[in-house]
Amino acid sequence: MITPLVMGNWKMAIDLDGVVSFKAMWSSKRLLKGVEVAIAPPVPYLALMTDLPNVSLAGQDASTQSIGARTGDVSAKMLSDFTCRYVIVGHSERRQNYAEANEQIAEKARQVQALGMTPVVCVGESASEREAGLAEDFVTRQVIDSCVGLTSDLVIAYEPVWAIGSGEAASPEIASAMHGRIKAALAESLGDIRVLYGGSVSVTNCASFSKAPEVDGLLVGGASLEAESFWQICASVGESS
């Protein structure tokens, strides 16, 4: 049985005071069972997060290179040094804002796996692709091309681009159908892969997604910035003790 994973992606949306406040509130909460929790803070705050109870750390991105003159890049080795268990690659904001292609994302994921960490490969279609009836074919191609050379130590995050930060989440039915398609695309080469849903996940809709068939957890953006709302989302997937 797959243990569900709930991962918070803080992006560049928090400052030092916010990190300190989150830690204090989270540490006062009851422990959660039946769910794995991870948080991807901005890189400068990784060192502050290593003592957070029952929370794995994640990087928000990794370089395609292991070392060298790459101003501003963060290598997989650097993230490993801060005990990151997961690294997000291919988030739609990276694909759109930095023109990252599937081939680059696959190389980043290979760098992550080479250091013993688990890549979280993000995929998702735009509104125009869904309206044209191309969503499943588009996402399937993203998945296959972004996972070249990877092992089964892998997580896929399905985040429809039109839902990210819009307040308009996909329906559980849409998520289930796409997750099934993603798993089918990788079943022969990689076996049973954990697939998360992301895109305007909130306290009010999280339970409907976590209980949907084929959904193995959640990738949470804005609602993960506050410990109270993130804990509630995690508790909706697992249980508190």
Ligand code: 13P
Second form
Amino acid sequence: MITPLVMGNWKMAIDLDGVVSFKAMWSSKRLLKGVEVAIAPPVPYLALMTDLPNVSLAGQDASTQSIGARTGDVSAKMLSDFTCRYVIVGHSERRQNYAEANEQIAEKARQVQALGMTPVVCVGESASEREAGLAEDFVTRQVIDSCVGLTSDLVIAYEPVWAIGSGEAASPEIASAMHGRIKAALAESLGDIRVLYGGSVSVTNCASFSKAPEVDGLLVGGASLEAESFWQICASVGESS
Ligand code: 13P
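Previous: the form predicted alone; requested now: the form predicted together with the ligand:
First the chain shown before, then all remaining chains and molecules of the complex.
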């Protein structure tokens, strides 16, 4: 059986005080079984996070280049040097704000795999694509084009754009249906791939996702910033697995 993965994506939504209080609170919590926990902090705080017990580290993004004159970029090697096990690529905030295309995201993911880390490739449709009945075709295309040249050491995160930060999570049925479609799209070339759900996951709705077929874990934004709520989400996934 696959161990579910719950990853916190802190985005640019935390500061040093927040990191320090998260760590203090998290360290007072019981260690969890039946769930793999990972956190993607902002890069400047990575070094502060390497001593958190039973928590893997993740990068929030990686450059398409391995080294060179790329002001502001962070290479996969730099993330690997700080013991990252995972790297998120293709988050919808980067697709939207920096016009990142599937081809570029595939290149980032290849850089991540070349360093022995696992890319978490994010995909998801907008509200208008869903309303037009195009969600499944759109996401399938994103998945195929963002995974060119990758090996099976890969996680996909399905994060519908309309569910991110809106308080309106997708239903477990919508998530399961899309995850099934994503897995089918990759099965022939890559085998079984873990697919996480992300978008307004909270303490109140997390249990419904962990029972949903095809949902292999969660990618959590806002609710991962406080140790108490993130721990409760991780515990609910672990205990139900
Ligand atoms: P929220 O959980 O805040 O909706 O964010 C989801 C997300 O974008 C995680 O990558």
